[in-house]
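Given next, in structure tokens, is a single chain: the form predicted alone.
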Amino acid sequence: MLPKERCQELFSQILKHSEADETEVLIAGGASELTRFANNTIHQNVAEEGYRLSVRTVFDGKTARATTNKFDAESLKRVVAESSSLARQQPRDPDLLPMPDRESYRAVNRYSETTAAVTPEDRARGVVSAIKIAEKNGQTAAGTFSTTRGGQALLNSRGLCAFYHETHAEFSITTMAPNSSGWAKKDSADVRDISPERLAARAAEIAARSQDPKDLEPGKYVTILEPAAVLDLVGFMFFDFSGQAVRDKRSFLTDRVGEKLFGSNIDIRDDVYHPLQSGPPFDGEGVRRKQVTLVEHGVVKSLTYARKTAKAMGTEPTGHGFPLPNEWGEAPMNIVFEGGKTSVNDMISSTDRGVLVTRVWYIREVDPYRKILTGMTRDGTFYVENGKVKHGIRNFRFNESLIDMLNCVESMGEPERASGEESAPMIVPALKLSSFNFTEVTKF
């Protein structure tokens, strides 16, 4: 990310080109460093670093945003004409808040100099390392390690300073044996935290286990999500837990809020401030971001709120809110779904006759409101009798409804943060659930 000094810099030549009401300056960018390896080989190492500034400008309640990546005198003097000019043809807003005022922050540390160090050499050591452990098995590795540090900045003109710097690092693997294949991911601010060898092992041994698959009728089973396929299924969700969205009726919480939906060992919450989770303690328009219950004890406790929202509500915001001008409103972006003590091992040691999933994908939504969801297993899918996995099956095709589901929740993990295919790592449990209704064995 660029230095503090040059985002206010920057945010002051802006600010000698604007006539405008009110200018807010919103500063994002980074580098990113990226090794992918296929067929047990490493085909591709890219790197860049860019950064994008945008403009947000008000004029009589009318408000537009224009965005540049160049930073000389000319493309800045530009791009605040151009925020301008668009402001100025669009029609009033008489919703339209001013900008907030300068906030205080709690202060979070994302940053690792460790990731930020970390060479092309370093991450093939990590690639060629996990490649070994697929050799060694018999299968075909493919994947990525990636690595970042960057930031953003939101600056405006009645005072606000809001800064936040971070790094990332991601490995997934998928691991190939000739009909079966394992998977594996992790990420986090600090790259001592991923192990390529454990997670190269970890594809390994699903792949093994989950070798000449075999048929499972298509039924309703006794089921246990691992953690990333539990991800990818409630991630669906939490775009609902929105104030616009009730609002406007497109959220399955219209006329919800308060109601016990989901069985009573559900808890969630929003939390930037978990020592797992990412991103800023501000929001889109620099707004401090509250904890906020979600769901208590299965109730929908609570929603999230952009200011405009919670005006329009007679609430307070929650700091959920994403840059303006946009038509989303808020949601929560820092999930935390509390969990239990039960390992997946003693989920499967319990089940007379289930199915345990590793992960699923293309997820797609049947039915907004109850919330049904349409997608397959992939990646290790395994038939679970007397306590024991007894073998691979061919993975299913499944629709099922996310109030159900969470309605007959009989165990979970500890939560971990997880990574997956459709939604941004969370915190979650494992969970073991008494149905799930699986509709027809795929092809593949």
Given for the second form:
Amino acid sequence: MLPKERCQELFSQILKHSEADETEVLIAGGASELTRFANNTIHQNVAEEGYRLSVRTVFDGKTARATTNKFDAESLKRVVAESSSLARQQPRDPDLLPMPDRESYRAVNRYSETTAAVTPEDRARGVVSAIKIAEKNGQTAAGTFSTTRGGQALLNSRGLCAFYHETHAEFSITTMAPNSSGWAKKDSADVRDISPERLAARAAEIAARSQDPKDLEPGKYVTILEPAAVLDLVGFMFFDFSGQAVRDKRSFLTDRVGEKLFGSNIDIRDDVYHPLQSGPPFDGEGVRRKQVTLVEHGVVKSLTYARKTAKAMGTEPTGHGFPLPNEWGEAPMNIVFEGGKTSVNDMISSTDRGVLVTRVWYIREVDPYRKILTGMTRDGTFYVENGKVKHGIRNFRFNESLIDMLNCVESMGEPERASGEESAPMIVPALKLSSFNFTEVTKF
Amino acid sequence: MRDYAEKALSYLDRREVQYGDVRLLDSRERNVSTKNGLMGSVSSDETQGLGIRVLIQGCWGFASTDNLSPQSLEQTARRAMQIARASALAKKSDIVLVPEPKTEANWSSPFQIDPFSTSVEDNLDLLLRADKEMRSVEGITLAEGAVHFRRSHEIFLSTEGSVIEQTRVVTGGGIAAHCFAGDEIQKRSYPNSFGGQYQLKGYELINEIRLVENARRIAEEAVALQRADLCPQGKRTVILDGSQVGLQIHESIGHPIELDRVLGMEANYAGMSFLTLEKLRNLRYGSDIVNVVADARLEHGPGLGTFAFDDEGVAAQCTDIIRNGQFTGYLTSRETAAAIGENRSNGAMRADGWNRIPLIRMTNVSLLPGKGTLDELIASTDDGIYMETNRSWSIDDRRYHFQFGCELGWEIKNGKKVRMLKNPSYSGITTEFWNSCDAICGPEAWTLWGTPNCGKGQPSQTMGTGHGASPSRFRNVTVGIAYAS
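Can you swap the form predicted alone for the form predicted together with the partner chain?
Following is the full complex, with the preceding chain placed first.
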């Protein structure tokens, strides 16, 4: 990320060019590198470095944003002029609030020098060690190993200055046996938390265990979802925990806030300060993020609110707004789904007949108010019988309501930071469900 | 701009680099949206940067930067070479590229009205008029509208001597009306869902799609859906509107024919493909009337997959994908064409920005038209369900099993639409579905639809693809299972 002093210098230059009532500058970017492998070899290997500067101007209740990645004096002048021109051409918004004043933020430490120092050779060596494990198991591996350092700065003409920087490392692997596959993934701010060998071994074990998958009739089954599967399913509901979404009547929580919508064992909060979380402690306007209880004992307790939404709904902002102007308002971004103490092995042991799901894929919303989702299982789906994993099964399509699903949670594992493909990483447990609706089966 | 690209290319060590290319991209966007009678957002974005791709020791490396100073360009070139050498630590075999003739060209996509010459005031005025029409219908709880413009100027230089400049202008726009009542949210979108219609055109596209004139109709349909019967469950004859056929092509033909997926290169994320190599020219993909091409040439139409050269400098081509129902071709790159013994890439490598490598992406993957109008097709159907405008889409990671939901359905009896149906959905297995196709409407009903949001790759890339399609009929299709409780 650019140094604070450079960000402040850029902001000063922007202010010199701006004739707006108020001016905000958002600078974001960094350097990202990703090593990608398939067929037990590195086939793509990329690096990027870039920064974007975005200017929001306000003229008498009118606001607009213009963004550039060109930082020369002429481009900075032009981006201010562009933002001003876009703003001036609009009708006045009587509900537009003044920009927020300066405030202080609770510190979060999500930067690792070790991660920042990772080289292409380091990543290649990690990939080689994972490939060796796949080859030892007679399997073919594909995946990624990435490292990123970046951040953002948000400054406005009322004196607000917010800075954040972080690192991120992620390793993901799919291993393929002749007629089955396995998968594992982990991400962290600190690359030392990630073991390519351990993840490769886990994926290889799933692929081996699910070989020669058999057909199982579609239907409703007791189902055990590994944390990554839970993440990618429940991740689809959190954009609905938005005051603006409820105002727009596009949220499944419309007319339901305060209701007991889920089982009594469901507790969910948004907490950017949780040690396993990532992301800045401020929102898109620079408002300090608060911890918010979203669901308590199954009752929908609260939504998140940007400043404008909060004013319209007679409540306090929670620090979850997106950069203005936008149509969406806000959303919780740091979900912590409380869990229990039951391990996945214990869930299996207590199951007479059921299905174990490693991960899910291509999830889409079928019904926005009943919150029915469809999708497929992938890379390790198993039949469980008499307390044991019996064999792999062909992948299912499911059509299941999240509301129904969170009313039939029988037991939960310890929450962990899970990383999937459909939703941003969250802190979630494994879940055992008394019923999950598998509607059709595919050919593998 | 060309100077920067030449400078970057000059920093590659030709003694070590077997092949290298530089892509410099400068693009500009505008997004304007409205919601419930107010401005939703107004923003513009410009980005400029350069990516360098090199082949060293038979392995790829790529590095990119938005800092175009000589020092940064030299560092980026060195980084790309360092990364390629690191790739060689896990090498199994050398990457080989099929030959491609050296080219010098300069091409711009045609348009009538430069969208950036229109004022934001006028953009908002149009959207707010459509918004007012939608909200004049009692029961509408949310009205949305948006227009989007993009101009990209790209310079491609390779160590083989190609120098290609391309400028593309893309325009998109659409509206949507939502109706929340009781325990249901219904929505109608026009001219398509998830942003509307997108083409390689100027502002004339926005004039052609007539948002204001269609606003009231879709709002009335959204409200009417609240009172409609639920789509039944079972095996039925299904007629899909052109936009839904376009998405069906995208998911169940366009993705499986990507040769990188077939060869396992996307196995960890987007997945693989059921179209394994032995199926080429040996698989009955669809019925005799199913003819599909991948055509990036301008003569195919102003699609999101239309260009003069792909991002490896390969000229736009038309490839037969399915001819008379028989599977005949993949989408390829210079690397994957070599891997299966082809002598030339068919030009499907595309990158979504200066900071991304090109991947095999759909161009315009289109179902060629048959005969007749939609009205004639409905009139010739005794018993079936017509479905319009996508609402949900999902398919497995090898592209066998899919399920789609649509916004609006109509029951057809004895050649007439007799009953509106809500929450229509259908599902099936790709080849069984395309083999059940027994009617495709003609050129008068054929539209080149734009899919602006196709995701693929790690790091992720979003690409616009084109899909020419007309309303089509399919027999014995599973319907309604999405709502089976």
